[in-house]
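A single chain comes next, written as structure tokens; it is the form predicted alone.
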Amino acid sequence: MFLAQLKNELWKLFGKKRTYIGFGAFLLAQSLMLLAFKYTRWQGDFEKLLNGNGYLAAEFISVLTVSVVMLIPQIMLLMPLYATLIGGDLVAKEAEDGTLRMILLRPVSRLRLLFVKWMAGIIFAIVLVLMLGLTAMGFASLLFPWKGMFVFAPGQAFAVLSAQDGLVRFIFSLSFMAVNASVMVSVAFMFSCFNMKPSAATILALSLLFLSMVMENIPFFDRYDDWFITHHFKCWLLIFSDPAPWMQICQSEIVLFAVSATAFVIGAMAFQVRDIKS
């Protein structure tokens, strides 16, 4: 019964046109960024960075390097928008369309209904990240060769890796990005469980994430970095460090799993006491 309900929710979710807005935006952004990297000074500046650190740029301007270069701004700016857009729709959109009361007529508890919707949102987050990573590699392979990997993120990672090691770490990074996207969906889902419009749930979730990002970057709050969600989002970049700080990565992942579960519990509690009839 659970799998049948989950299947129905997935059909409903992926049957909406707005679900694919994020996919389309990512494809467009990757195309533009790839062309910008290839035909502007961006690539030249990157080559100077490599040469200045004693590396031969021709060996590291590759598919994997360009893929990560394209992913970093999209993960920071675009993913929160499209992940929270879907998370904010999961419950609030049903209430806005007037279908929520009809759904609750079925012999299914509210908690189970919410859990199925939450799982559908997490599956969407995983699919979104997989598409983002695979298309980044696919587009980059059209213009760049398959060679070594260079990753530079100020304060997070500076690494030079072989093509094989870089591919393995790139795949690992996608799993951590999927956790990040799941947390974003969960936060928006939490607000969606309250009595509000889908747009309001999305805006509140985005506001919470951007507030965390802004406060994290204020020097005074450096000592409180572990309290900010966006600080733990960056653990996907730490996987490229050599050696990778596995203890720090595991701690961040535990925090993110806890945030996601807490968001679901708070949302479920709010939904349990809602008066759906009136």
Second form
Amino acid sequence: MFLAQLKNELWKLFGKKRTYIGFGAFLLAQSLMLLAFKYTRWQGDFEKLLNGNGYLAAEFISVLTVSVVMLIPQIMLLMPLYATLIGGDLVAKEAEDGTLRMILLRPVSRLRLLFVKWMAGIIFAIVLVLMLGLTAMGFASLLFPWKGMFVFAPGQAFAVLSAQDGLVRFIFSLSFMAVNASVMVSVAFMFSCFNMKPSAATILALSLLFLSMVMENIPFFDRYDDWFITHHFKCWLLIFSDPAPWMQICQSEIVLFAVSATAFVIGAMAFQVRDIKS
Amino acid sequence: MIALRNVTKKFARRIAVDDLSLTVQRGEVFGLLGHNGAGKSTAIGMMLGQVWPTRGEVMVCGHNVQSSRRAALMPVGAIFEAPAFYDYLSGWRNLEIFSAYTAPTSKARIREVIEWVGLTGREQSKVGTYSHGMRSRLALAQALLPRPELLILDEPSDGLDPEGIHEMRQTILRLQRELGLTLLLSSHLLNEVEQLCTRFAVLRQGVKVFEGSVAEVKSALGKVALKTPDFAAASRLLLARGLITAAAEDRFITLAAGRSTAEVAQALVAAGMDVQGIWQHEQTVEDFYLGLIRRPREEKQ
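For comparison with the form predicted alone, produce the structure of the form predicted together with the partner chain.
Now the full complex is given, and it begins with the chain already shown.
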């Protein structure tokens, strides 16, 4: 029954037009950024930077390099917006529409219902990131060759990788991005379990992430970086450091998994005691 | 099938249902009657495990809803006044979604229910394109899918046109006749309860003020209608002779114990008064209900 329930939750999720807003926005942003990179000073500045550091720019302005360049602003700005939009809808939109009350006529426990919904949200996050990564590479491959990779990595100025090594790390980075998106969905899902409108759940989740990012960037809080969710989101770029700081990455991933699980538990507790009324 | 024992529900400081005890037996069509905000939907919400009681115990099909919700609701179907669906999905897909949260349901069963409610041919259309009547039928279909023994209907006729109301009532009677279901329906339509229910309870501001059968109410003895040119003089005479105990509304008298309408008529004719008519008044549920609802207002005044 769990699989049938999950399948139906995915039908509900992917049957809605608003689920595709994020996909559409990412496609539009990627195509615009690709054209901007190719046809403005952006590419020229990049080449100067590489040449100035003793690398042959022509060897590193590649599919992988341009993909990551396109992904950075999207992950920082668009991903939280669309992940929390869907997460905030998962329970609150159904409560608002009245379909939650219809589902709760059935002999299903609230915890089970929430778990199925949460899993559907996580699957959405993974699909969103996969689509984001694949389309970034697909778009970039239209205008750039398959060569080595150049990337700005946190903690070091930049990293230069071979095409093969770059691809492996790019795949890893996608999986870390999926974890980030899952955390964003989970936080919005948690708020969605309380008695509030879907937009309120989305705004609260975005506010929490924004607050974390602002505080993390205040020098006073430098020593407390580990306490901020957004600090751990940087894993997807850390993987491009040479050598990759695996211990730090693992710690961050564990923190992010714990945040997701905690958000689910808090949401479930709130939902369990809630009265569902028309 | 349903037993509420001293159930109270408070929303913050407001008491929505106060110390409600109620029993619905297998095979009954039970009505829950009350004005808007009387606590009918809250009581139904508690029966369905959607609203948690502040105090008391709710038993459905022999199981406590609070502690064994799954077991309690397994043989239960329900319909709300404004059934909500996933409008962007087909009727069929909606039924699949609802049945996935109950038990494995075959396509043949879904087809059978669709046929029963008369939605054949439209099951693959998006629910957003359905008329109000079709949505009501889809709501009935989702309620019937798990082969329920008990069907709970919260204001089933709300928002329907007269034709839709008639159709819904016929369906309710058909459900009872063909499927032998136990039905609990809430309504603020008095004639609906009178036509459909065998027993009913009346809620007033969250408090149960009556529980009994429709037949009981209708045959409430003692009230006799008397048509005479001078009702006041006639009632004075009858009171003086001890034939009646009360007169009301310029047309009703209450017979004294052991007295008959024939004796009353004879006494009036003997006193030279015209008797244009005298008959046992059959009380409607409406009269009874209004009496119950008005009583506290009159008492306050």
